[in-house]
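Just the one chain here, laid out as structure tokens, in the form predicted on its own.
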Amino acid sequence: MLISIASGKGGTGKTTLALLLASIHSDITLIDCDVEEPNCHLFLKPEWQDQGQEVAVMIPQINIELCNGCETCSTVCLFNAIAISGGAALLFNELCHSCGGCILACQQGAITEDKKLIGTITTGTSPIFPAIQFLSGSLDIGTPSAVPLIKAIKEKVSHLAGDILLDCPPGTSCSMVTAIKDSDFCILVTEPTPFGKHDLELAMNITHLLNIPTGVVINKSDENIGDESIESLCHIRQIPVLAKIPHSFSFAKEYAAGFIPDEFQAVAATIWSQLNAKGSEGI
């Protein structure tokens, strides 16, 4: 079962939940798809298998000798990655999304493609949690889109069987959509605040559009009006609340020191029980 763990906003605790769920599983693959800020490795302290797999995208290369400055390429580029300067096309690599539209549009044959490295995928096992097979993506600084790297990670694990957990990028941007796409189930982690509720609703809209079965975990639960607001939203959207994780100073202290605390293993077990039941039902 492919299970994505996402959130409408950062800081809600999705990585914490992913680590909690993985830590009590007997055989699981955990993937850190939060490629702009991967941090699962800080807790798993994996032994990397190698130097990692470099991931590249194709970007345009402009032959100035052939370019006549007709502006066709800059007109077709939706990301303003090409401008005309001095009678010839000028490419801004950082803005290019590798769509290839400029190459198709150029009638002079002045544009070809070349590889540009955007990030690395590393694989390892944790000596602390040997049941966890771990993959992590790391996006190079200045790369405009995480989507190609996340697609490469998902392609790398597409042949794997068993349970796979995806720690997704925060928010509801293209990178989050790419990460959760084709999941068997998506867990949305939220906090009981108006901001948390607002962004949870955005994330719910995404999973609804993608037709992905969804559940919610309320982290930093206050067992008060904040929880009620989230639960009311879940009731309206017919999305189950899988669990609540309360505030805990001892948990936060241990987590901040780089450890996965045992404190909420029972909560994690409850969530797995519900996921397994859904899996048995064919979700």
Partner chain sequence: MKELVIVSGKGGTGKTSISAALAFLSPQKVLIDCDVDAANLHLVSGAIIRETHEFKAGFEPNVDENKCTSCGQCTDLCRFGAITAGVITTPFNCEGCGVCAFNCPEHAISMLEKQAGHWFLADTHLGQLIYAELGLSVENSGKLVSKVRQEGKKIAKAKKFPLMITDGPPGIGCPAIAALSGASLALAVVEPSLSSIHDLKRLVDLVAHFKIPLAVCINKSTLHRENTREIIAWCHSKAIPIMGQLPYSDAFRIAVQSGKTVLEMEDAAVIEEMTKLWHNLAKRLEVSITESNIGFFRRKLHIFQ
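Can you return the structure of this protein in the form predicted together with the partner chain rather than the form predicted on its own?
Chain alone follows, minus partners and molecules.
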């Protein structure tokens, strides 16, 4: 089963939950898809199995000798990544989406493609949690789009059977959508504040649009304030609340130091039993 953990709002506990769920599983693959700011490795402290596989996208190379400055390429580029300057085409790397449209359009054969590195995928196992097979993506700093890297890391595990957990990026834009796409189930982690609720609703709209079965985990739960409004939202949207993780200063302190305490293992176990039940129902 491919299970993605997303949230909308940042800092609600995606990584915490991913690690909690992975830590009590007997055989699981955990993928850190938050490639802009990956954090899982700080807790797993893995022994990396390799130097890391570099991921590249293809970007156009313009042969100035052959280019006659006809502007066809800049006309077809809907991302405005090519301009004509000094009678020849000039590429702005950061805007290019690697669609290959300019190459098809150029009548002079002046455009070819070359690789541009955007990030790295590393694989490892953790001495603390030997049952976890771990993959982590890291976007090169200054690279605007995380989407091709997230696609590449998901591609790497697409042949795997068994349970796979994806720790996704925050937000609701293209990176998050790419990360949760094709998952069998999506867990949305929220906190019981108006911020948490507002962003949870946006994230629910995305999983609904993608037709992904969804459940909610309320982190930093507080029966006195907030929980109720999250629960009523879930009720209206007919999305189950899988579990609540109570607000705990001691947990926050352990987490700050890079540890996943045993405190909430029972909560993680109840989430797994619900996920497995859904899995055997064919979700």
